[in-house]
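Here we start with a single chain on its own, the form predicted in complex with the partner chain, put down as structure tokens.
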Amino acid sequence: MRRKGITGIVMAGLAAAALIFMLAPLALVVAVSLSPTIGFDLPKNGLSLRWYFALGPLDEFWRALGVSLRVAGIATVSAVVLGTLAALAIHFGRFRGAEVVRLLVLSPLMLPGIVKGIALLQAARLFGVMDSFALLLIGHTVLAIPFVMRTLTASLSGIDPAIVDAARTLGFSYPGAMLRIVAPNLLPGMFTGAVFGFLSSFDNYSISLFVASVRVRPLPIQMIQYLDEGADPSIAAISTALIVLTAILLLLADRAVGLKRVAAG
């Protein structure tokens, strides 16, 4: 490596401590999922599985994390195409009121979710949408919109919309060059803002409170029910198997499409 001296030390030193406080919750959570007892509490006394061969005959449970994957995953596919779209238009494109529509974009983040979720249950009925899967759906591709349209508009800031003109000159269509150009830049932007609309939608409770029904019953829903049941380390163990879940994923979708060229370029 080359000469990092003082300053590259601190700046090492920040990234791990962030980590670290990032992560400690988590060990907690994981200690918590092993507790013999029925309290939510470090474990006294020895360790303990039950709370995970708990979770195996809960039907409810896993039909909740399959309306939950499959909300998450349409959701996000769907915020991943209308947030580009915006982040694209608002950078490259020349109208009045770009600034309007990133803020219009941004704002489904800035209300508390039991407004959009009670104004989603509203519309509903105005609209005649009474189905529930249909209305997660576009809840929560509300959701993520924000977050991947915010990130590719910070990704794409440095790029100079001059520089598609340039490249015009050397020939390209213009959606060529904006291909050419653009889309190496918007990847890690994309993967960034699609991860935090999925995520987001995954733990959504107050959106999904007001739409989901009986049938159509989202994770979050069923973990606030067990945990009005009583705060046992159930939950803990879902979190726990849901740590694992993804960080399998993640790490699959990296073998499979390569995590490290979207990232790296």
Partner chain sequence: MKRRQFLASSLAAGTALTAPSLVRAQAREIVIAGPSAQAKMFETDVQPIIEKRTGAKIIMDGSISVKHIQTLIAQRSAPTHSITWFPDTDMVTAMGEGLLAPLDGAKIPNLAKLLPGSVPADKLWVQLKVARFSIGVNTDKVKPPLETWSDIWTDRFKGKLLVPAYALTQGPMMMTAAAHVETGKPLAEAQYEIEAAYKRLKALKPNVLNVFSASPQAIMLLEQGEAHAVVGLFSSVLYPRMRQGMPIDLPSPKDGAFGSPNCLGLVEKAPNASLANAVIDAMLDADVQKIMMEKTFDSPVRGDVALDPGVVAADKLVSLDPIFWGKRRPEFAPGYAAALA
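Okay, that's the form predicted in complex with the partner chain, but what's the structure of the form predicted on its own?
The following holds one chain only.
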């Protein structure tokens, strides 16, 4: 019993250390964004919102934000449609090779970002697609689909495929059974998948780095360029806003379907 108690204390200490290790950089970014000085210093003489107000005149950031919102929004809608169809086909299709299809759809999560970016760029050259916005949409949609399918797989795990057959014996058509029986149970999973898909697109830079142009430049790429040009704590203010947005969306996703279920899916 004593050994178990010591083991529990050690594991709790390691977990706390890992949590601090992961959250400390975020806390430093938030602290720097509240510093009144022009350097990347911690606020020693009080807090200030100076760098948040300084974001107003930075037109290039607002243009980049608009690009990121448009790309992430369209990519998320496309990913929800395609990811939902893929999850339904795998769960209800009962066809050979369903596991291969599932792994193929999830494969973007297994590849490094730079590999996906280079692959997209090479495919674009092969097919003659040079429009940066179109390439961003394609790349970000492919990136978001696995998140949608994974969350919907978690939602579908509690639905017996035989329930559709039972509904059809009661007079429902196959589409009617899917809409009346299955669809209501998928809405929380679709919302959660949309949240993860939106965040994966909005924060992505590895794919955007290869296909963005001067006129079509997402926010992460603009932030990197701003750092290269000699940044001030305005970049920390933007980062803090993104941290808050991500935290809010993840809390909503956890309320909708539960992040533990997504991880287990």
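Residue numbers count along the first chain shown, from 1. Note that the coordinates shown come from a computational prediction; the quantities given were computed from them, not determined experimentally. Note that the rigid core is defined as the largest set of C-alphas that superpose within 1.5 Å between two forms.
Participant: Indicate whether E60 shows a C-alpha shift of 2 Å or more between these two forms, with the rigid core used for the fit.
Facilitator: The answer is no; the displacement is under 2 Å.
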